[in-house]
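Given next, in structure tokens, is a single chain: the form predicted on its own.
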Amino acid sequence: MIDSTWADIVIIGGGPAGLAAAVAAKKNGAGRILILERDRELGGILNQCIHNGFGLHTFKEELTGPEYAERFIRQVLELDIEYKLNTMVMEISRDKAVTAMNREEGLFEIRARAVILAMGCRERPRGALNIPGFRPAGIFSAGTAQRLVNMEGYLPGREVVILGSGDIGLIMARRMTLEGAKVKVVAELMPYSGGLKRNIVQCLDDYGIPLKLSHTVIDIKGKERLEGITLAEVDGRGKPIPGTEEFYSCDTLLLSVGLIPENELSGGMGVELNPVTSGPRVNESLETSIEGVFACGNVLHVHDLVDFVSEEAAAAGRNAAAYVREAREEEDREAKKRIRLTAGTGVRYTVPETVSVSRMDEHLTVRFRVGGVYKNCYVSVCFDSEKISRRRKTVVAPGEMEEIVLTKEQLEKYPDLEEINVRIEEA
């Protein structure tokens, strides 16, 4: 009889990252794998993303969110990977004891040899924005509105203003329009959009929805139900410019003002977090500061494409399986030698932040985001003080993730290397 109080690998989250990590871990020899998911079904956020555009990298075809999730759910079922739904993880200890609860079993504990953190991210709420005014009905995060429309069958309102041009907000501008609502404007605090260029074209331009950059909501009218909002242009410091106020009557305000990795569990167990990404600091194996605890997907850093989430999660699954298989404890001196990956001019962060040459695969993808819009520039990589690559880019922007690829063969030529710096250089 199998002892259900232990598992080789416990995966926290059954969304795209957790599913891909589970499949990769199983295919790489892991024994008992257990996925813990707080929702009523596997698939995570993909279940409410009924628009297409998913899977072009992973499956070489265009899928909707539920179709993309189904590809991985099917593999989980075929591989007999265990999962528990409607299960909330309460705590994870440093020695990888996972405390969770659900209605059937109450409070229970699973002891894991390795843990993969795949909790995804959450939307930044209104409370973080300091918008003055009352708290009337009709103000939703864009993701909540997406779930109401796509999964619950409710239309939140008829006259809509959207604050923030993140991808969810852009997609919901189109979705609300298709459902018969009038989207009056999308306002963005920054002088550039936070979403993918293709979403601006397909979700706003194609439907004649205006995008106002360097604008924000400065007032909300209505007590019981939202009656309207006031927009104003902002200066370079984000302060409203007097005399630029515009009133829009509306019954719904959708907020698409950023995503935050869901890392309360990570922080609670003592994982070191990066203040820029709000996700764990990881090495080339996507292993956190706690040995045998790995992180992937939007809990690590916010991605723009789910295909990249799956790719990253598969790497975490393979590495977690290897960790369990080898029962890795102390490694040799060479493996302990770590090279720092640092964000230089124009770059906000890199994932991973350290790399051990002896432990890395033949190729390592380093992903990063820039801090502004740069045109006709170069992405440069320096090994200590030596510039080893310089790739020209027509434009880079915060809304789209960038990447470089390091090879093991390349790094082995620099045995004394201490730092790899990624930076943006003007042309």
Contents of the next structure:
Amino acid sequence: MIDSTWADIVIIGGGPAGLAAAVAAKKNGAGRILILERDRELGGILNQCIHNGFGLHTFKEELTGPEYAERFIRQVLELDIEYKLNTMVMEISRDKAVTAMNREEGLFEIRARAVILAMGCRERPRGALNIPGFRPAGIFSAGTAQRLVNMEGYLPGREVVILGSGDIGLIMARRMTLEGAKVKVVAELMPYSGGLKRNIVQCLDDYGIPLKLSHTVIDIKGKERLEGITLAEVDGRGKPIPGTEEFYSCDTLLLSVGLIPENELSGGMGVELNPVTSGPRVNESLETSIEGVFACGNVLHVHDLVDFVSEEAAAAGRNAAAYVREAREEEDREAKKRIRLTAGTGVRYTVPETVSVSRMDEHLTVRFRVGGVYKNCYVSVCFDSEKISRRRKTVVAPGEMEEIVLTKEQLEKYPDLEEINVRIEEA
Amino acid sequence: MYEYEVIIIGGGVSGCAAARELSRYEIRACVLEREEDVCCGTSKANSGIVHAGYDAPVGSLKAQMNLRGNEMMELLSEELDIPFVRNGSFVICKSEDELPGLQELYDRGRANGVQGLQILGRDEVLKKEPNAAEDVYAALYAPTGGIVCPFELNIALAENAYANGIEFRFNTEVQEIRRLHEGYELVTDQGSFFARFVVNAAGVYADRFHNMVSGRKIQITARRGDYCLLDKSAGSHVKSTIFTLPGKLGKGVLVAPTAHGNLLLGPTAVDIEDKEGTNTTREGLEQVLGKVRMNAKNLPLRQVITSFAGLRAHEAGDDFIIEELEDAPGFIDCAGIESPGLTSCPAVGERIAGILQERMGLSKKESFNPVRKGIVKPHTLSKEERARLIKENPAYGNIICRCEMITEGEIVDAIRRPLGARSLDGVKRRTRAGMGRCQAGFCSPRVMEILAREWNTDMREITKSGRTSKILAGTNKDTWRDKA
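Switch over from the form predicted on its own to the form predicted in complex with its partner chain, please.
Shown next: the complete complex, the earlier chain at its head.
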């Protein structure tokens, strides 16, 4: 067996969604909350988004990604919410046992009353677009390049073409330029940009980087390191138009061609997914098809603004806390349904005196002492008025403790049972 | 100057299988590989199929090697600790008119010695493979067909050969071969190598080396095949390998699960001039994605995670050439090894070692150990075993590649083991880190970090696949700093 503990809520992912969900759940009364984060720090993708523009809705200020994350991380620390870093969730079972792993603790399990899925999304790779050509070094997804540049200080390349004009692509055009690279062009398959207008102005226009709409990469040259790419204009159905090919020499191609919610864990535990969003199907509480399993942020559907992620995640956190509260009340009600164990004729006492079927193990040994010496007698057990067992004893005496064993299976057959009476019957 | 009894040119499956078979004997031999790793040419980009053996003409060397290789694969995969599954294969046809074609394959297979062949009707096919094309009429079923991981097979053969005393030299490209009074001089970009015997396992370049020493010229054409690889979520779409019978619409492509649970579609077949032309093409990929509908229905084509192209070494005579050259004694060709080359490699290695044994009178090596232990795959362990492994070595608790769930422990092992990985691709082929659905987006900076640490070098020196394939150009603003 591997180590196993309990938590009210386990949150999968310590990015903006996971953090906001944790804070809201805690403020709404949840007990032990545990955030499991696979990366080295809390904050998720915000840590590499060092540009500003975050938080206008949430904080009415303009923050950078790390600053925005820090606001939530501080709350997590103040509220004493537990988290584990460098920890990968391996699987989640349908009954919410979360199996996770890290260097220090190895493989362990947390049994949760509720689970919040907040794993975020990943970038679509080149293969998803079927871009033909060679496969040299120098082709990066924009987010990978962003991490290398903004968090690790490395420049992926010097002459850059960017495919995809979503916000990450636009922001990386500016970023690469500021770090000393030449961004030759940003190409976009669609006849419109996928990014915010302000980013086109501030990231491309201000730096004289051309944006080519209705264009795509149709060939990649270079066997070892990228040497260049061919762009072509596309028609209304996205097909390249012959004669419009144009070669760009470059050592780097950044792909910003879409994000996919990362739902392998959700799928693995049996959560129903929506083929359009690639995220879980949820109800008004952001609860998935599995009761007590909630989803929020980019794992649910890809958002434009982190502020909306936080808002959505806070709702998921509140709802999860409410779910846990109800689940606990239900457990308590169950627990209150206790069956009395009573000492009948000839029996002085029993230990224990009550039993809750929902809480007992498979077997419960009930020990008792008799009040005198009886020879050739019977130890009888009655469930309310029904005698259910009668065991013959040659002799019982006050000096020797006696016992009977109750099984959960047996008690479950008597849902309305109120009293179990143990007594001695003389022959 | 380096002297060996035998030099093998090429560290693909054929060269490494020959090396491993030779390592059974007392011998001083070396594999010369122009790339930084084994398994960098045809061996890394193919279907990963272990063919049953009904394709090759009766009496051909291909047929002989295919059958023997298929038969040897089971024991080999156990000895080398690599994934191999006999998942069976179907060749499906679409109408009664095509039945004779199926029958021909059946008869040829029987004549070649393939066991268990059956011709099945539509219902039986769909019962075994519910996602086979709806309009299937009948199919040839070959239970001995299988799938293997080509990377692991190639790498394991090399590791085992190395462990048994065969030397390997990487980044060493043979440029010229001179015939000496006895033996050959191989001029490389790393100096000259001398050997009494040369095994020419140079894939698409085997004709070049053959023609340097022989008057009887051969010609090898690079026949390119484009493939698409689908996510593991599509991996169980079919259980067996599904081919279509070559018909009015030309030769089809295959749909097959891979040994690691992805789904593979392809290949096309286009003869090209450029022996380095491993680029995919728009036409090629469109052809693959169009043709696969002939094999299977409801294919989730949106799940493509990568595409690639491989080159088959097609020889004009359409058969394997594995023999000592009459006009160049001591020079042994292993040429024209196209499909079923992967299947055949154990037999090809055996045949080459046999030729050399006979010529050289080699004696068996007492210490030969046929067993190679692969990299521990934590996901194959029980939770308890896995927990124990992490306790012994915490690096096995640190997931680096989140798509394939590959740990730091596996990556470090891939780097530190004999003939260990030096590049991202080297790590990828040994561990699968970076081979998953995000295609190394998340893990490549982490794997680079581990490579730099283990090889005691700078992150900026790490390559994708050796030579000039560096991943990083420099550090932020370095050009401006340099100018200042």
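Under this definition, the rigid core comprises the largest set of C-alpha atoms superposing within 1.5 Å between the forms. Residue numbers count along the first chain shown, from 1. Owing to the predicted nature of the structure, the values given are computational and were not obtained by experimental measurement.
Engineer: Tell me, please, whether between the two forms the C-alpha of E61 is shifted by 2 Å or more, with the rigid core used for superposition.
Structural biologist: No; E61 is a residue whose C-alpha shifts by less than 2 Å between the two forms when the cores are overlaid.
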